[in-house]
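What follows is a single chain, given as structure tokens, in the form predicted alone.
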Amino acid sequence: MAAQMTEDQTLLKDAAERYLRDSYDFNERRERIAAGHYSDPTQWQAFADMGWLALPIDEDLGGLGLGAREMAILAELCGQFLVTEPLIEAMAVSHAILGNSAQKESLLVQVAEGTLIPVAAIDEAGEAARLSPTTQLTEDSGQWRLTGSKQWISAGASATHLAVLANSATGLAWVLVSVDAEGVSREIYPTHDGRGGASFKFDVTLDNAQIIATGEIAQDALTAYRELAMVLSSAETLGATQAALDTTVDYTKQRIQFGQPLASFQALQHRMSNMLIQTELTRSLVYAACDAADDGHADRGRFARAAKVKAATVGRKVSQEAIQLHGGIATTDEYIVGHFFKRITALESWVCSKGEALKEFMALPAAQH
């Protein structure tokens, strides 16, 4: 796929990979997470300085105006280097949700500068609540009030603001709430992928500026957010999958058994070849989904869901194979391979689970050409 990148995309990938390789140390990451620090403010400011946070923001709003392909390049590197900062969450919210707000100019400037870290809050108890929330937005004499709760928010510990999906008198609504606002309570907990999850309860008064979208606009924003999240989670899964495979190949070249490297055994070569083939097939589908999104293709929703299912399936298989080929060392916290498996597993259910994506894919009609 590298041959199909534009010059600008190649420069973005090379610069981002160089930065993360030099500045995102795995052992420092482990120590930070163990201390309960799930996001490094210095790293986040560096992301802002390099323009990553401005990448999905329209040029007329001060951003770079780039698309799903560029966001996926960064997402893939997040998987490769196990980035815990909520980059894919913020990019998806900025592009699909905040961009629909009447206050988008002031909000997106803050996102690009790194001072506003937005994470979407859609999960509640019960699978159906993702699309039909019980959290309520009500209005009385011009006064807005948000009541309810949201659970299992990936990277919720790192957010400064939540884009909350609620139900209102005019249908769905998105509202922007500071995590420190009066009437908001947050419970932070460690997650097995090191991101720091959170659950929230709301009984908070809002002003008009915090109402991002309602009715049909809110519904369209939800659809756009879910499909972009499917594509970006698939890209990050791809990055972690490739890294797990690369680490395994290197290990089998160095590990000596019966007087020769493990990589010399034909049975193991076949297994790693199959891992490579499936990873490359996933790469093709993920970037086809990116291109469909950027081109406004009528089948972009089907591509996004197909990529989600493929990446989740292959990611789990390859990372499990990687653990088996490493043996016991792969199950230790000090070794990186098990961490790839944990992140891939978490991404499998983020925003839209593999099972949901498969059901929705089968229900969507193919575009007529």
Contents of the next structure:
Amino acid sequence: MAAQMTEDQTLLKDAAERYLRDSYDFNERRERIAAGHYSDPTQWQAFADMGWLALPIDEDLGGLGLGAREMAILAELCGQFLVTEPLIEAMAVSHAILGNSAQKESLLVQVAEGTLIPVAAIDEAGEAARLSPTTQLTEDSGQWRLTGSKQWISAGASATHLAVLANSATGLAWVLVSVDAEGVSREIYPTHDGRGGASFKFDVTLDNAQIIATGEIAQDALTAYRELAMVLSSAETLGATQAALDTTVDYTKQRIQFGQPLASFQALQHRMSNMLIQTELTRSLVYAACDAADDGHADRGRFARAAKVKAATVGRKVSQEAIQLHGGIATTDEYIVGHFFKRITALESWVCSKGEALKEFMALPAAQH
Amino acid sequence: MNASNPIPTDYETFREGVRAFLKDALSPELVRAGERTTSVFSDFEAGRKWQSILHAKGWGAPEWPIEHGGTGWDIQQRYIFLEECKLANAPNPVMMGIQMLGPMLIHFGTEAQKQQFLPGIISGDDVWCQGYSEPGSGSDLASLKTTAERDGDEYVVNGTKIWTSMAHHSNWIFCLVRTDKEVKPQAGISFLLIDMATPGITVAPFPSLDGEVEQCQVFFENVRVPVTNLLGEENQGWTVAKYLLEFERGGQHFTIELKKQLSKLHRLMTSETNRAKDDPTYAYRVAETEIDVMALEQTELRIKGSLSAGDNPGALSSLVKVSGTELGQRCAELLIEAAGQSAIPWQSEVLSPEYTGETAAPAECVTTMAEYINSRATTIYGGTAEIQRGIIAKHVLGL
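Next, report the structure of the form predicted in complex with its partner chain; the form predicted alone has already been given.
The next block holds the full complex; its first chain is the one shown before.
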């Protein structure tokens, strides 16, 4: 079923898909990751040159001023082509967080050019609630200081800068630090989705300009970031889910057992029909969540969480089925379908889990219409 | 909730108009018949009365072309009309004539057939039932054995039909019959319109699991039908039927009913009769179902959008049918859990719209058990869920 897109959205999708099909080879990706290179600087530069990094930035700040629907088009393709560069991370941070900075013009120009790669750092070790960090922003006789640590930051290996969520005397704060700054230590680790994670420790003195937002503005930015990230993670999951299904359909048409293609067996046909039904239902909800975000719909928070719950549930089921329907070949590293499965699994718990999204969904009453 | 296609103001004006009409036209008895509907059929007399009221208003068959009595509404207006009828608890008229046979007659019928049959369908004066399935031919419909042999200007029909909903209230039946046994099964079937008063027809109603009578078996013994009652060409009945099946599947908007069930669930969850209040998983399961209903609603809107753009949703109506019916079953399961033992009393008279006395079950649980029982049929009739999955595998996935 065709998704209704504007002409501009179709052009964006077609061009991006053509680029990734031609230039983002699965086997090159495998070799690169095996060599410890979690992102490819020439790819990132190409993303910048094609305008992808400027896409979520307001027009008056030199960006293209596009919304969640366009970001989701790219996110879906990231899922389909297993892009390891932190595109959804950077889009969410530049759209929802960096625009609050007093230095937003210069920061966002650097993001659009590809020289500043921002990733949000929220999670911490220990018992602290996820959204009430122990990392502290403190002031001592006019001098700002960031102390604490962040753990399990997806694509932390590829970031040049972190938007760090901290607590301060006036509540939550967002602070921008370079990963190379003095007083920042980064421990990079390989990940099952090939993205390369990192944990960070901070004991940094800051310029005022590095404090992006505090208090209520920081809280609003956190809400906006989380909701956009839920939508984009759902979109990337959707892209990987569709790709896992397509790969399975193609494979079962080719694979001969008992003298006939696997696809001719009704037990398998009905399972693939279920995969398709659930993937299409997810697609509808993900696009609706994008539209709700772009229209400022009163229920946009509910839609974002609903999309996250649905995509996480369906992505898990479909990618597990994809492996089962392939058989042994899907359990090997050299075959692509298991890589969709691993990326989908990593996205399940990115930003929030399905269960957390469901709980938050239940706490948000539906707007009356 | 409609995030992708905000409704322009003139649709809101239309909605107001529909609402005002319904408020005026629906008597308490008709509303009671709507509230106590436990399957696709409401109380028969109430449904028939409602059809005559709709017809008098000019809204008897909104989907038909204007020249045959349609309203000329666009897809969105038809959706709003259905939604408001559901919210106002209007009863469901017997819909086989309007929803199924009508489009068929308009597409395949001769001028004489249209003039003879369409007015009686839209007014509700004629009640039609559908004679497709047979005891030996369910999902494998093309294997049907009821025969029609040509004898002069008549066909002579012999055989039996089953799952003929509302046959005991119908004065006409549209049937698939075998007119050629020598060719492959689909190629030897014809479509006949048969007057139920013709000698040789016997109707045997039987109760369903919920104890109510909606289903019948119909027997044909040397039933003589004029050849002018053949719809389409002889042996083209399968083509006619396939067109009909698409209407049966694609013409349904499941989320209108599902959202109504969800609001019932929410009401029940906060009522003192909620038997699931000590189940810590219950609220989560309701919320997950709600999210799935949102996903289906957005899918229906996408299909509606592609229909407006002139595309044929084709096999995607199978996707909606499977999802809509299975979600309806999930809602019915959740309702039965919240009702607990209070749903078990069986009090048949309560379902009558005239009944205003005491109910054994709490008011909000009166229909719960029957709805749950009847929901099991939804993945069987109109092409089973397995048939639908087969259609998706073949026509969407190309397996």
